[in-house]
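The form predicted on its own is given below as one chain in structure tokens.
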Amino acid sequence: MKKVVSILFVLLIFLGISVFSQVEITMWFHSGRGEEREVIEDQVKRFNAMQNEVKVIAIQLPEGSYNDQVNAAALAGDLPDVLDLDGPFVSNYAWAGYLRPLDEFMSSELKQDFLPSIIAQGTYNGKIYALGTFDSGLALWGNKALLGKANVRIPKNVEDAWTFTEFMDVLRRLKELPEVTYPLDLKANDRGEWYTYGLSPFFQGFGADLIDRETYMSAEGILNGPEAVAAASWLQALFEQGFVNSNPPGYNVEFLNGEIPLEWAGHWEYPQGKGALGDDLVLIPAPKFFKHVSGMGSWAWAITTNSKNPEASWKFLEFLLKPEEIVKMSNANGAVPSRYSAIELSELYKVGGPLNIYVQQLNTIALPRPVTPGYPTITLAFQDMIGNLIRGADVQEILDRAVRVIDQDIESNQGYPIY
């Protein structure tokens, strides 16, 4: 009997069949766009296809109820193996003990061919809790055709960016041309992380922020400090001398109508612009003011404290971040690849690509939203600030009012201290 056992054993390496028992994993990803959600159920078929080692068994979540299902799923002991999180909470979960450092599966050549904003987005307390196959792009898209009515320069790189004093000239000349009622489009009606991640960065281009980077421990000062107050005078003004409409018809209309020239946003704006206008479209960086800075950050891939099985998770991950896959999303969704090795690869993003705009920024401006435990309470308190702001509400008031909460928040959890 010893011997017919060992034969069928010998034969079964010899088939190519494993005798030992595959492991499975389950991995929660948000349901995102069309595009996305195809890519990431073929990576997920291909992988198991091509290995018998590890199974993925992958669950679609809705995203709008995405993290309120993760922290019920981890209050009950119920984390996948694996999840996706939108990048800004990356420091929360970790804080909360949600997630597995990833250092350990990492070799540096891997570390150092990712985007410096994808290692800033997924650290904290100095270990990468989480890593993403793409970061988001935020700038200004331009209609090319109204730009030249208006005798307006067009900035070919980051370093050629318009300034402060320069783009206010641009918006005063787009607001004089007859077919243009406001010349410039902040998405006043896509409310949400939004104004968040859209219109912070005006906040630190003044020398603002959220809150102080150094501590973590209070926004006193910072988010309603003097640069604070002129940053949000001024983008108050805006809605109010009617250079940005504060209650747009739709998403996007009016710049894909040809009714509006520039528009603050994003890389995901690009596939319907370019339908829309074609060659008129031309992306232009992020305008340079008091500071230069644009915003960065999207939805990374995690390897929960829950998973019994983080070697087996670790090979999926490294499967979805081979560069090749990233393209794949890249093409799907329009983001820009979060490694070197990826955007070499890219043609919309590598060096000369209409896209690459995006890349020199993520290298050299851009900044994550604060990477800190309390984030998701100072994201709801600035988003409560904005939609005051645009309503005409006093400016030092509601400044005042949103430090009270995030630093109410952070007394209530007693700094956040490290565990």
Given for the second form:
Amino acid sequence: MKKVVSILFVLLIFLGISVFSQVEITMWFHSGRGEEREVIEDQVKRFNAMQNEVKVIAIQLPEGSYNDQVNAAALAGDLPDVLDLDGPFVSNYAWAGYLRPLDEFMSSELKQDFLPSIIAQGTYNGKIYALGTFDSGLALWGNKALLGKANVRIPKNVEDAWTFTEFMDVLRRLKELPEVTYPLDLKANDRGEWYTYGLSPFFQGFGADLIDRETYMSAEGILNGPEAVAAASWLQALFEQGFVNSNPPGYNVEFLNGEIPLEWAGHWEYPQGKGALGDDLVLIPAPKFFKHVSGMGSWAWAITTNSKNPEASWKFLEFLLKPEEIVKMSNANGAVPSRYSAIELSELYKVGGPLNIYVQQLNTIALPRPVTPGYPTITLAFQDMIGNLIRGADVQEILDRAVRVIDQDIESNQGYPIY
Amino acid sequence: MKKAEKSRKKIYKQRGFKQALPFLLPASILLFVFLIIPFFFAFYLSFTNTRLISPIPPRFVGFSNYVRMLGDDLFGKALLNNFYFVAIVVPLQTIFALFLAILVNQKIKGSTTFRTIYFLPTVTTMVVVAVIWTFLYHPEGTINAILSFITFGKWEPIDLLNTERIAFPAIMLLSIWQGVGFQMLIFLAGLQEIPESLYEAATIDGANKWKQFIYITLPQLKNTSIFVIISTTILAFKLFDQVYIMTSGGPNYSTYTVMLHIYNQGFRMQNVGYASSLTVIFFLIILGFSLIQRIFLREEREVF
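Given the form predicted on its own above, I would also like to look at the protein as it appears in the form predicted in complex with its partner chain.
After this comes the whole thing, all chains and molecules, with the earlier chain placed first.
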């Protein structure tokens, strides 16, 4: 009896110590798609079970108002230790002093293992503030059967991409097919960040941009110059001349039904597209306009300056950023693994894999959305502009307005000086 | 009558402010914390260049936010849209609500069912309503299908929410449909307050239904109508949910409203200082509008 009691006593002390030495960290993440959420929940559970030094308490917040909630929490000084942020917003939080640089935790081998796009999107003023477990891929999804009917060449890799004239020729030929309602889908109803993420590469392809990337001080002549006017007019004509539906009834129904042969969309369409079209689903690299550009950037993890336990927080991020964990996430949501060592492990993304084109794009032609604290206004102005563009507004007028809004914001924030 | 009045006054004198205070306190604290402090705070912020999150300490900028407003054509456009919305929705919704209230006030079987049906849209969240109506208004949606059916296919489907002239009236229609139940209920309460004896007397005097409506129902409903008109006006000025969800203010700002502008400036562009100055001016405009309404529609009140 005595023995049992003393064993119990020792056990109790042991438990007590382990509980005491355990560090608790809180983590916020946006509730994305179901599969993504499940993987994160599972990762947190396994991380908490495999060691007893750090305990992660995960809280998910709805995606639609995620930024608003993070802003509010930042103002109130209530940010968690770890949170995920949409890539282009990182610089705004970093500028405001809410994020902790991650450089001290990263070895140079680790840094070099990440895709250049991940580093580019997470870096503000020379320091890395956020690291994603995945990046996004933006290109064309095609319906092989319909493309074959129209006798269209399907590019195999990024160098081989359609040129502008070839792309327009493809659209014209596809439009003539009787079963096709519209040759291309641009997700015109997916207002919000999609407009900037998905459609600004077309502007950059024409040689325009959202802002002067040398100084980040003005959009004058960049977003309303002749290149921008050309891009906007071309885009507007696509809608006006019936190449693209300005109000598609669903998100991707017509593409999955085989009524639309081409869809300009992200990697996230892969699981559904594969299910509906099977082997007819084909990934086509972004067409090469006057400049060859595609989009990039996705949600990334950051540690806040509010955190009292940055080391413990990094331990958790280190776990999430392990190649095996990255692949688990990538397999669930179809996104591009953020590390080369993870890409090698991924059936989808390794050389020869069905989605390898995204990796090629991210290595060569992907351009981050402007890395500046003024991004929230830039994207809103651009979204507004696209919304009016699709509905047939005067091109020069709406471009000038967008430039005015962006420049005024930069001015009233004193040019976003580095603090 | 006089005697009663006198004794009433006495009671009020006896039970003074001290007794009233505990009853006033809870509501006053809530009003103070959630309405009055934020209002003065907004007033203060409107003279600064505060950004939602920023490492730069905010500083006073005097009236420059207000000056900036003068050159803000979107604010002007939004304000005009708000007035347009109020001018159409308030009279239509009030008349329609009165009409429905009279209908469901008839003493026939099943009127309770109709009351419930008319009230249903009001208890449904606006967000849900807006999403559903977005589908109804779609070129391949129900409304275009019905129009096409009754014109034997001659109707060319139009994209109602993406057509500049039609988008706002379409949103007005849905707003009236959603809001009318609430006003109907208030009118119904007003109708049931009217003593039956007035109608009986009128019937004996040979007044027909129309005359009864003009000379009894309407005057008796005066206070109710004033309440309905003023509250509908204020609600109409606050138009946000529908336009935010259905059009984001488009096409070409034809459904852009002041609330949407304030939200975009304050939260999405993080321009809190400027957004605050917009709210201050918007508040003054609504206040002025309500005061004018008050002068023209004086309530008849029993004053003790």
